[in-house]
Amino acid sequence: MAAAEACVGQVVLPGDVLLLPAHPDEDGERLRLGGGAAPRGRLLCGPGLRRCAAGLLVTKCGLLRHRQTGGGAAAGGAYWVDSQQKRYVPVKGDHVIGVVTAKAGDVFKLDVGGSEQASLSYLAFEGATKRNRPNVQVGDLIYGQFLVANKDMEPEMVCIDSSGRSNGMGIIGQDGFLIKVSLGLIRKLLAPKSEIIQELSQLYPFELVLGMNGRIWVKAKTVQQTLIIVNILEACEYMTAEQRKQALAKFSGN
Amino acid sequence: MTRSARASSPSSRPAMKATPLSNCERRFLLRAIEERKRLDGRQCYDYRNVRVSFGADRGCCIVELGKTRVLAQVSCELVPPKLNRPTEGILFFNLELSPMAAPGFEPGRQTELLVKLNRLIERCLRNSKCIDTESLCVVAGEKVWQIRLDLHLLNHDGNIIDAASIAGIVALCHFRRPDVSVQGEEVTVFTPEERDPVPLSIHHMPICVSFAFFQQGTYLVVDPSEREERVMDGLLVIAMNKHREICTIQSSGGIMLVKDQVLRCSKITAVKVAEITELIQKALENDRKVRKEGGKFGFAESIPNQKITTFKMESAAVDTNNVEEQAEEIITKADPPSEVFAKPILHTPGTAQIGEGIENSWGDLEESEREEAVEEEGESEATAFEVQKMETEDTSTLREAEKDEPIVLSDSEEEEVIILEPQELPTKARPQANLKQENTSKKAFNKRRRKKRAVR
């Protein structure tokens, strides 16, 4: 058993048990799952970690990450495992891209790449009423957010935020192209000030929608330009930052 | 391995649904095909990279066709022959689509696709009479060899039939059955230690080549990928051997094909089959040599490991205070430079491949960009080659820079350390110059290609 702090940035494997970090204030030791603002010194258990009697049990293989949450208490912060996988597991609040597979009564069934299809009410669009239904066809792409994502229940999506605004969500246009990449790459692209996105945006204008379920929708002016972006994004999976910069420099130089 | 897969019990849980194809994907693919563009930067008549690797046992191989992978295993046993054919051995072919290949596949279920593929394999390998079944007879009417070919799809990225037919024939060519002797009534089966196992007698190697048709046959694409298969209107599969004899031809999808089109397809097939046959023979020869010399062979040796570099830790700030101590440390613990970066293609024993296939498809993009400008076609091969060269050149310049202090770099993290040193600055300009050089040489390379095409 190793202390959790010592393992940050290292590879952990399922079954590893990490010792809880030493906590100066005893009351702040309770563990909570998921995100959200944590009080001082509180420890958060992110994806790939589970609390067990002895400490933290690792359930995925990957790199152990740690982030100090605000306040700066020595023992607090969030721990999670950065793992490489392709299969998406719905998480409440995630923005994903789904494909409409069926229209059943007043709900649409969406394929989001999870083990089960998600349901989306036709009322969960901005400005939708019983009279004014959104025009959704089978096969359309929808960018939405998970409202309900439980282990044993059908996930439920919405295309509006809590104030009823669309906030960028809704039906994605008929043009463009959809690709699937690993979840790790999506997280990397969605990171604030992602280098890849910044470098790409200097090439030429294009539209991009990133779903946490590993799907990316791309649209540029021509088929050719779209294909270029698609291939760059797919190639990013297997390149180091160094290689990417080199290749992009070569690309924009031509 | 094959046995356990076959014995998988029907699970109570239903298989996952296959990912549906969205309208925008369909539309985009069709538009791209109209513009004669393909997702991976191939031309309409280009085949994906084919790689053949052999297992440790005889008669076992994996064939990769782009990202499609098929595992083949041949086995044999002595059985009584069929009543109506007492002097002929028995051939048995079986292709299986496991959910490992694509989430939509269910184990042990006879889907329409599976039946169609099995039927095609059978027609390609059995009905073309490529294996001499009479030579499999041990005692007429009593004992014959039954040769069983199991094919497993490991990953599905389109064109299963081509990959399966290549894997099947390679495995059959690679297979050795135990030697037998008949003295009177007594049949002796020799172990490999007693007598060398004997190969099957194979007359020719039939190989399938698939053509996908779009817009009622207006557009034609060779070796369709999974997404192209989903939007195609019709499929034409031609099995041919290198003597240009058509072994099987099948058109599905119900499209009307013009005579010229079929003739054109058969001509393309002849070219592709010649290439693939040569590759197979080279791979078999390579494997034979390695086994004879007692070198390392088998999947563990021949399949290059793919590295995912997305999560690689990058040292953000470099402490330059104790660089010299660090350098000393590196010298003491020096390893040979990591071979992965230097040569992405492993020409290890038991492998052979068409083209220089590495994971990134940078070349293609870059190629397509130029295509816009110069309105010229390129080949991913050429650029992949270039990328590889660039990498090697890069490391070599770095190593040159180290001449004054003989450090052998083993870690990319340490490379950064050295780049940041002030006296190393002039070398930074080097890769750029190399780049330009590369560009010109590539153009020349392309020109050569163009000429070749014109000749063709």
Contents of the next structure:
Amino acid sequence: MAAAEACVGQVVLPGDVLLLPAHPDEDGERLRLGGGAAPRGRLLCGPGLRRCAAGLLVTKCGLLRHRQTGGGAAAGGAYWVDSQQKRYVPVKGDHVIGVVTAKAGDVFKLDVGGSEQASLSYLAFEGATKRNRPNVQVGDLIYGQFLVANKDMEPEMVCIDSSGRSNGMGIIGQDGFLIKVSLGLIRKLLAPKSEIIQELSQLYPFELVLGMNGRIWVKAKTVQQTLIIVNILEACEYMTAEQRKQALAKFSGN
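Give me the form predicted on its own now, not the form predicted together with its partner chain.
We keep it simple here and write out only the one chain, dropping partners and molecules.
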């Protein structure tokens, strides 16, 4: 056992137990599972960690990370394990890119890269009714979010938010290029003010759809520009910031 604060930035292995700092909460509750804003004095348990009697139980191999939620040490924060994982496990609320593999009555089956296919109702689109059905064909790319995702039930996706709006979700255009990268690179690209996205936007104008399941859809003005951006994105995982800038400098003159 080791203190969680002392292990931040270090490699942790499955089975390790991390001790949490003591908090003077009257109810004794020190940890809340899930996302969202953390109440003052509480800690959030992120991916790769599980609550146990002694503190936090590590379930993935990687680097332990910690982020303050504001207000100093008394405001708690979030702990998670930053790991290089390629296999995707569906999580409720995740936005993913799925490929339509079959139509089964009123439900579409989508390949999302998980252990089983996800289901998507034809009514889970903005403005969809029994008469006005979306034109979804086998092989189409769908960008949506998980409404149901747990180990005991089939994953269920929707293309609308809580207010019934598509909010950018739905069928992705026919043109473009779909690639598969690691989940760690996806988290880097989705980070606020991502340096990779900012540098690429100065190279060519392009459209980009990022799925938490490790899939990226790219579309630029020409096929050549699209392939250049795709190759840079795939290489970003193994390049340093300086190497990435040198590679972008070669294409900026073209």
